[in-house]
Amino acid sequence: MFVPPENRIKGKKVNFMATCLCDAIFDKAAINSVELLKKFGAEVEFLSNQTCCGQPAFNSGDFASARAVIEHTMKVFGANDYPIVIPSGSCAAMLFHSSKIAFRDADEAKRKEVDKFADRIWEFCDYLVNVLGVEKIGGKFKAKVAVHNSCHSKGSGTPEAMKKLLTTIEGLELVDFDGSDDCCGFGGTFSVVMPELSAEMGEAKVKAITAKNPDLITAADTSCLMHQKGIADKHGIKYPAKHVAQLFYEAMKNGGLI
């Protein structure tokens, strides 16, 4: 799944894709991501006619609908050839990896078009480190933080980039827990089709994390945080969770860097 950074489109002029979950639930994650991109030197363009990455349809096996959504996304972001930064490992993986599978039976010209588009996709942390060359977030955030590495970010530059930046924040202590790379059970439509199994996996993840009593749980995927927090809330478990961009922003604000 991993597309080496040297093979992807780089540049400081970027498009920002907010994702459905940021639009509906995690607006601060998108807002803080854009603010940080600008802080570290990127010029950000937000195209208002953007919609979804197509993952719900793709994961349901409805490739025809997935292709229609991907086609729309390609058309929207075809207004320029800038890199596309997404604050979601899941949505990023959908567009730089699964989009190629969705169009694997298309003619050669269409496959090349999709490949070219896929090479423009970057997850937020991956872009900060591997394109903008950010070495340090800095600032202050006194807390024990547990990091959930989502399934879709595996094999990409996201986990290493996220951890690298987190370790530069004064006062932040990363907390290890059992099964840190295990799936939380969300899986998009998997949680709808197989809710019992999804909930059981989520409960195991929440239990493993809360056993270490962290002050905060963070991830590069809002979908995972939504799933885990929903399960925790159902069981009356304290589960403070924030997207990593929110954490970065607060740390820099606490340190007087913003």
Contents of the next structure:
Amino acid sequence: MFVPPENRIKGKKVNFMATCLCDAIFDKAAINSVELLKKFGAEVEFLSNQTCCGQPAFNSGDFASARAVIEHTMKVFGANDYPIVIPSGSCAAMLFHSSKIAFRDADEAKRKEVDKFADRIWEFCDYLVNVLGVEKIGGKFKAKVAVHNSCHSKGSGTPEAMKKLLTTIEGLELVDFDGSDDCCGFGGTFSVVMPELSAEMGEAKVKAITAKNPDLITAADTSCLMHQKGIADKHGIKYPAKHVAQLFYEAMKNGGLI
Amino acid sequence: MALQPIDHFCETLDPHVKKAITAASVGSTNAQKAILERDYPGDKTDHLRSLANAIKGGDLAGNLEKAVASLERNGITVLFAKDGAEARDIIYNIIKEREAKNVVKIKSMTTEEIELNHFLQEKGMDVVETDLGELIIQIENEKPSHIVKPAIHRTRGDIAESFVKHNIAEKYDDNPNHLTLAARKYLREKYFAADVVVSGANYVLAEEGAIVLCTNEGNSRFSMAGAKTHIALVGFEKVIPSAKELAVFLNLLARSATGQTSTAYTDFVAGPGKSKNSPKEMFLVFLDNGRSDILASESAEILKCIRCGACMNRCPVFRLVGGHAYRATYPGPLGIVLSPLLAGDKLATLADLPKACSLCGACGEVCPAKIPLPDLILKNRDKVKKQHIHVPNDINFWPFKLLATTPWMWKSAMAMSKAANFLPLSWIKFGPAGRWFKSRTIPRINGGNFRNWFKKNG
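Write the structure block of the form predicted in complex with the partner chain for the protein whose form predicted alone appears above.
The complete assembly is shown below, putting the previous chain first.
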């Protein structure tokens, strides 16, 4: 369980960290996240030299490469001292927890820098509820929705925040499914280092979710959804999946709130 | 397509065995969760886990010193073995000096770690496992596939066949009660014939100078009633300060292992000759076998493990492969931390183990000793990489590192990535991409779209 630091920096002026997956593939999740942040009163900056959190290298044990990428990220976001909002529980956990392991043998000054950086990291839903104080998304979204809580967000405020906001949407019905606490098998590079295990875990997840016939599957991480949908596609199973920011945005749009 | 050994094991494992392993593991996790929620609701479980972590994190060297004095005071001969070979020799010599031949064993993973049974059998001794699960695998010359439930991979049909083959049962009968009765009858003779009993220990109490054995079948008491000599092989990390602290562990162990409030039998052995039928002499061999190095390393917390097996029950990888996939005494999350560490300078032979993890963190959530298993797994990956040990399917990250630290390159790569939409990517059959496309598709690439949008609307 990756638990964020206790007294993280709050504030309405924020940096948005898009993540490599939103940069390359899930542009809509990033766009809708920024639109919602602004709608709920945040002032959003996007520092364009940002790249990635370094997680692919870190999870593979290449801590030296991961440190180089984290160093770059800290340098880019050193342009200001605002909180950093990320539309991914996993990338957030990388920067508030795992970065400390990557730099555990560094000198004290560096470790302090990494700790200080960790204090600025927020996952999108966690930030909406626990910093901006958003109580309600509202709007309408008539659908049965299955929520996948990504493993790396479990120790943070994300699952509770996401659920709280989803239940304020008219017409939205949350559906439970078996093994909702289980990993879907993506695990970043795990999916290509251990492809058989990963696929089998993914198939079990897709099966458990589709057994409940949801209209939509949502999560605070595009990565898990990409893996699940990729597996479902390969089996010819319909698997409508969207990042939770897209769902929030559509609900507000349907309700004429945006 | 080259696969990692554990991945290959998953691909080729008999579906029935896989199903049995998954069902047993999921059942154990659910049982642990239910009984802890019932008996220690709210934050009480977490409090207990924190206590266990703190006690195991205490002054181990001091407790060990105290334990030796107390154990000797109680008439127990204490010996130290620096590695498996030394421990095997010590145990063999004790048995040989007594001109003994018949050895009964009480389930012990530490004796599995040093492969004691084969060693003694090669020296002509009759060594019999008296725990039912251990007996089932011993007669088939297998290793445990789980640290608590060693025969988790075998169905009752397999066992019934095996019992006939090895003359434990007369005819095929897969009724679990009948199988147990057949084993009991077979073992009864062995208890009567036993000269020496070899056990491990769940705990060593430093203050009282006693070992604690937690079992479910009564086999430990039968074993000790028959044998004249008791030898316990114990990893030195099993020492805890006193019976007071033991309460914390007894409350956690059975609940975490099997979903029981406590094991059916909790034996306190505080020296030889304490009752009419107990062994007349007792030896305790403290095993190092790499533990001192682990204790001095950044992974020392793995020595807090109480061997309940909750982490493997909960692990999505273990649930699909079982313990044999790990090629080492300790499987699952515990194993992918501990086994490569115990391997010492043979780390390369088990260097793939830490990769058998999606980093989901579930093991850390259920560990009763609150060991940060995911962090320790990552540290092992770092260790493997630092020693430049090649692991199949490893990815070279220099292109990633270059891109992710050079913004102009990153941005151009993002802008150009859309071209991939026009390429038949799914035809790739090799490398990481090939391994992805074998079981999955990828969505449309929209590289740079968000950046363009933000420039206009941000």
